[in-house]
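Shown here is one chain on its own, the form predicted in complex with a further copy of the same chain, set out as structure tokens.
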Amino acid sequence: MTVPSISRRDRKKAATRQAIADAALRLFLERGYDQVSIRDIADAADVSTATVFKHFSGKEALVFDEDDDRESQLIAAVRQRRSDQSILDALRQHVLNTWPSIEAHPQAAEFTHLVNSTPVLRAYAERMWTRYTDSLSAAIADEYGVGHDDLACVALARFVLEIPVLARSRQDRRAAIEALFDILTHGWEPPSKPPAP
């Protein structure tokens, strides 16, 4: 905890983003995210606008602090899987092992409605996931020795992406990932009727 990383310069310039983070999320969640400026947020951490930029690439990040490295972490899933595994199968335990309990926080309930009901922050949310396609499918492509284009490795990079993100809004989030990932290994089947109270 208090042997963070290094220097007492580091030190103190994590101590100011995370001002800068928990001043912003504070008041997002207080007033909403249209309704806050960055000159709220910087003076409420007692900081210059330009220090928020120098920290953070603009006003959506400040909404989703901590994500650095899951793409690394996504791409070791599948490099590093046991050898009697499929990509997919790799693939579906990774999201199930380290997806649902980032979303496990305290002040979870709040944060989701606050991305939720604020478009421009579902977009943002939803482009993070995105973003790893081309890495993701490279390294697919790669485990199979095809082109870093190869249509099959992208589709799958993309459908598994779109995981995340249509788990989202479920109740029941592993159940709703093992149905999405079955969808992509055996294909797609009619929903089973209603229930029938």
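Output the structure of the form predicted alone; the preceding block shows the form predicted in complex with a further copy of the same chain.
Excluded here are partners and other molecules; the one chain stands alone.
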């Protein structure tokens, strides 16, 4: 089976979109989100404001330019997993394959600070995570033939999406991800007390 090649036009559109997103993030990190206008971003990317809006629905979407791709990949981890792979194992592999490289990005801390210190971006991120939860829980529910509002599926989706947040502050993030998925797989066990000195 051959994979269709991407047309020159589509490559140019993707490059323009990436140039706009890169310019926006650079300006947001330099000046702060509220001090940057769409016109500033268009000028920095050498495009018109109409071109910016052709690629992005609004200013917030420029910060989360990979949002749709990340959501699609998350759903694909469930729907396109191997037939012998459980949903939890597929999601574990997806998180291990994607999240550590995002956190290791040189601008990760600056990006997180930008989002956390800007109320409109925090609100956008919360809506995005709610949408991810809904999409992931629906994909899980579909796999089991239950309703999209099934509490077990919603709870699993929500917990999986919180794993990167819970692992972020740990020195060995990969081990933390594994430990959190182990809790989901095997159930919670009370921690053992360290031996007395």
